[in-house]
Amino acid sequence: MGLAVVLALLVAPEDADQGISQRIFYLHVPVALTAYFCFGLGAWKALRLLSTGEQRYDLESYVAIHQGTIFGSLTLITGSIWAKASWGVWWTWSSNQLVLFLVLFLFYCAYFMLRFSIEDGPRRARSSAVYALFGVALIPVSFLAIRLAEDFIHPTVFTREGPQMTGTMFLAFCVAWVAVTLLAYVLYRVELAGKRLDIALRELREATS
């Protein structure tokens, strides 16, 4: 993460059109891609739960979706800051790609409302898994909306001809993407370990009481 910050702020050249405000690109895009990945991972774990019946996938799906909502929040925040700095607006409802990502984010926020409205057990695990799988259909729709957009909010940086940026910019982006992905993985493993420890301690208390 330190190397990514140095490359994004000090090494990569300023964008000719947007100036210094474009540097948030190196955070915003990797964070958005990581949010998509976490939501997709949560859906994959949910599918594994429904196909195998192994309860460990329920917790893994929950933690992945939880991380996805965290990075989804960061995506909306950094995107709004970038839009305001570069184009003078925090948000516009006329932009389909912004609205679709917001719908995706709110859909997975509602996942927690469903999950914690049901008593802990196999029924909650199955209901949460089915809900998570429904949400995965919104991921490619949201991503393609950004790719196909032609308005000023989401300029297309990656085309069939390759990345529309200098080599130094592309290097900074790749390092930032790897750094944010590794950060998400570490957070996922730490939260998962903490949840499993909490469950083990609760079972131990119940066994000794």
Second form
Amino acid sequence: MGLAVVLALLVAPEDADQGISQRIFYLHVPVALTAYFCFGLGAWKALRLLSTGEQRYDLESYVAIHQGTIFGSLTLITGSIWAKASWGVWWTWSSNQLVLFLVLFLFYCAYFMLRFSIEDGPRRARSSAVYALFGVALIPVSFLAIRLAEDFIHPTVFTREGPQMTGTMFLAFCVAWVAVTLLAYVLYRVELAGKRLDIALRELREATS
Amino acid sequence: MSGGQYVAAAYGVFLVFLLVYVAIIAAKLARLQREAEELRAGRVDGYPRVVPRGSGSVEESE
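Could the form predicted together with its partner chain be given as well, to go with the form predicted alone?
Complete assembly follows, chain above in first position.
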């Protein structure tokens, strides 16, 4: 992460159009891609739960979606700051990319309401898994919205001709993307280990009572 | 606000989120560690004391 921050803030050249505020790109886009990845991972684990019936996938799906909502919040906040710096507004409803990401984010926020409204057990695991799978359909729609709608407000950096940036900028972006993805993975493993330990301790307490 | 301040705000928010998340996880792990130690020592009220395998009996905690 340190290398990514140095590359993004000190090494990458300043953008000719947006100036220094473009440096938010090296944080905002990797965080958004990581949020998509976490939601996708949560849906994949949900699919594994439904296909195999193994309950461990329920916890893995839950933790991945929890990570996704954290990175989704960061995407919305950093995007909003960047929008204010570049467009002069904190939010615009005219950009499909923004609105669809907000819909995706709120959809997965509702996942927690569903999950905690059902008593712990296989029924909750199955219902949560089905809901998580429905949400995954929104990910490609959200990702491709800007291209499908030809939205000119939100910039399109990655086109069919390749990344629209210099080599140093692309390097800074790639390093930041890898760093944020690794960070999310480490946080996922730590949170998962904590939750498994919590469950194991609860079972031990019940067994000894 | 200048462009630089917006950049600082974006990276600052990321750092604050990360620190809060790590603090929450650290607090939870500390609680789990405490509970595990309590279970090991047999100090949880109302729960039997965990005794080494082969000692023959399960002793009630205080």
